[in-house]
Amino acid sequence: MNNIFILRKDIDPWIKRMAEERTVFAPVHEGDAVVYRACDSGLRVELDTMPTTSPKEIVFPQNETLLTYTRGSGNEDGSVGVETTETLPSGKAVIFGTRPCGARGLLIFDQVYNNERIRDAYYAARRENTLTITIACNRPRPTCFCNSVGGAPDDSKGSDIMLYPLDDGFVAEALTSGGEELLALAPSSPAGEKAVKAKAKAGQAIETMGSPMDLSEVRKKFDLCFTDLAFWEKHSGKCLSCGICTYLCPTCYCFNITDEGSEEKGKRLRSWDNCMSFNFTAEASGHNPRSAKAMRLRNRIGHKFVYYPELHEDRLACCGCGRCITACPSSVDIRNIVKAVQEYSHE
């Protein structure tokens, strides 16, 4: 499909047309934050600011009911049955206005929850019925480092449509058949020379980010500094273990399961969990293999830059969005920690 041009004033009509058949989630302002919300009438979609939250919450909700249960009446043999009902998600959705790092984060989830060996029915149902419309970044933030982890401000991986911004509108390009169907609903005109200008502008954005970090030695050096607790205590000293880094991260996918209700009736919930929390690895015996904050931070770095790549064909479990840096109340910078690992020596 050829590139088309969509005026900014035509974005809302386009969203309304998509919303006739799909729930459209788009970034909107709530206080000082920009968060994804279902596009109801009257919401102003934010097109120029990177969302505070990540799009993972749309396919992997912060809290979801997996099933409900009801205790049955007693049987003749004295046993009591329990009836369970799964609550699998239904319906189609669109993630509108994510950035390339957010779309890339969904690919990290796919390797864990929807692959040849494992298919999480809840995640897969949402993921397979969700299309992603991504806006290329013309002005990366100082905390962005996607160019260090294999991404770019105009990276199209994981997207169904790419939007390249100009002052008066967006050059749009469909990348999948689903994207073509959505783009056919947009009021548009041929992009012509605007396509060249918009894509060049997006491509130049990477030049403002500086040189990418050298990560070639991180996995080897991580093994060397693994047992150096003083090293990890130094870099975790400012951390409050609040977990905001994990909640905003597009690639963090850990969860906990709880049952709520009574013995007679209730529901089973899945909720995001936080590897920086003291209780994350606490065992029923009382033992906690990561009782120290330094150990938990070590695991967070190790998972993203060592363990996940070892399991998934050298892909990093970090998309370089910088949300963890921007939102950290004590200014912990993951880039500095990874750099310190890269430069680690026994001396």
Second form
Amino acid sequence: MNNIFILRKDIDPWIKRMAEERTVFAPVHEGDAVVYRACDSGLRVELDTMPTTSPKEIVFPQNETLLTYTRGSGNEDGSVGVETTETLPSGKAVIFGTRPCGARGLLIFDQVYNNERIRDAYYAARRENTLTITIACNRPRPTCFCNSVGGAPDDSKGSDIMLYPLDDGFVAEALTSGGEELLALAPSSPAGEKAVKAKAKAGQAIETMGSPMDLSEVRKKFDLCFTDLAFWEKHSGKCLSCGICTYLCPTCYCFNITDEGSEEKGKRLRSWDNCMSFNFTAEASGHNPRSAKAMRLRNRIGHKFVYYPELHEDRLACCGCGRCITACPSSVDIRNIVKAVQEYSHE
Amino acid sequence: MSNNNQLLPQMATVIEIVNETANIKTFRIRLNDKAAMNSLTFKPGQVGQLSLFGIGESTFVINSSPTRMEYLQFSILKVGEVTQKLHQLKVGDQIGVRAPLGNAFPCEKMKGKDILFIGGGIGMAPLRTLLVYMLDNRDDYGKITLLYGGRSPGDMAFQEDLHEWTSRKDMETVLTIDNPFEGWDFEVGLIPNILLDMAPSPENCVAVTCGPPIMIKFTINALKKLSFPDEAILTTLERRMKCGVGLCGRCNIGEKYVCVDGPVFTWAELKLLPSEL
Ligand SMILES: Cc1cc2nc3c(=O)[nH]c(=O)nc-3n(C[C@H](O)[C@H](O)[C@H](O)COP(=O)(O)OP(=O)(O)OC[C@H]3O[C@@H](n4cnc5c(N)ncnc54)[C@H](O)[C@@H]3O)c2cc1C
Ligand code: SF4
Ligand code: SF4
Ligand code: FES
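With the form predicted on its own already on screen, would you show the form predicted together with its partner chain?
And the full complex, kicking off with our chain again.
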């Protein structure tokens, strides 16, 4: 497909034009964080820092209404009924300026929320109407390890448009027909030899990263160390069960369902939940199959590196973005834990 | 399910309530949408999510049999927020239902076999659906035996059924309570011990057990002592649930989701899973 060149100053008019038809979610500074917000111009958009939050919230919001209910609407036979109304989202969106790991995170979500087995109506309504514009990473961070989990700083998988940064602008390439339509809205010039230069730069970024971790034994070793609670206690000792790692993670997809309102009128919500919390699996009887944080951390690692791959053609449920590492208040580093599993030996 | 949004409940009406014990009530419900009720099918062992709007949803096994579709029956032990509120329902009240969910007992594969049911407390609920189904298809199955235990006579749910089952000639029913009680003419003793005394033959027999986790554990030990093969021991698992459709990530044991791959498992399957019960 043709490559074009977009000047940095032309990002603003481009976003303005896209925003006429779609909600454009792009990274902006808020306090110390860079978060995705609906933008109708490009003025505040941050293009050079990896966003603090992940793009999952655009297709899987932190809170969303599943239905509303009202009691008291009459039934046919005159008795008091409850009426429920489905609240499916509508409208088109663009995720602007995710990194390749964020786009990969959405692919990991798709395997669970929209596949042959099940189509989550709410997720699908957003996801199928959202296009993804990804910026290749020229300067991976020390906590990035996408190259260990199947990704790369210039990986285009899951993106509709790839933007390859240069000092004065971006070489842009559309990868899908949706991407082509969006790209047609951008003020641009032919990329010429800039294309080769920008892609080469993005391609070299991987060389600035640590060498990929060897994860070849993780699944086998996980079985071995599963019942070694001392191993898991050692690695979860510092953990506060705060859940920041799960909320910021582009691939953590667990949720809770709760009702808000009275018994007369209200709504049923779905909200992000946190598998690191005691309450996640606590049963009414008092029994809790994951009562200790060692067991919960074990499940988080197991889910991403063992269980999910088992169900989804060996793909991992971690995109190597490193958010859980930079944000953890206790400096828990998932790389160290996975490495310890890989190197686990009996006694 | 009739709609393609798995998280959206259908509305139903409570048509009958049975007080089983001090803390167990049975609810019979019908979907308000008559066409949906008429086309509803399920298999013994499948569950439903019952919801009270403004309170929440909880998981219960459908303990009526698909051979009798006048209503769906759920028996509910009062333990927490949702179950407390469910116990306050009256006939005519409205309730949300998402059903059927989960896997089921392998009724077809069990044809021609002797069936041994071992239930404790509210764990009788998932056994009831299968037992009634088999009694309604009596010729398909061999000898049917039920061992059902409760703490005391007052804790024995399904009195209506017990009357019928104890008087039937085509099944054997053994009832037991933990401690002697005046006027109790049946067995006294813990379920696993009574089971060992009964010493059923594992020959061409499938054992189906459900109850509190500790009872399941000792019952399986007893079945192993009696030489039941792992594949011939079926049980249903409980896990905290929310979505019931394999999304919310709550009910997993390793890569299995109790809400989708369960609640019915053979002991052979359970032994392969990570030990996280
Ligand atoms: C497959 C399956 C079948 C079941 N069948 C029956 C049955 O036939 N009869 C019966 O009385 N009980 C059954 N249970 C247990 C029943 O679901 C819980 O007792 C009930 O959810 C407790 O809800 P609560 O709001 O009263 O308790 P709370 O402690 O207030 O629970 C809050 C929420 O946690 C969840 N929760 C808590 N404990 C459990 C649990 N053990 N299992 C699932 N979710 C839980 C529910 O979403 C509940 O709404 C079954 C559970 C499972 C998993
Ligand atoms: S962010 Fe760190 S402390 Fe918080 S739950 Fe995750 S690992 Fe534990
Ligand atoms: S587990 Fe950590 S590194 Fe992996 S995708 Fe989630 S936040 Fe990123
Ligand atoms: S209850 Fe949500 S995954 Fe099983």
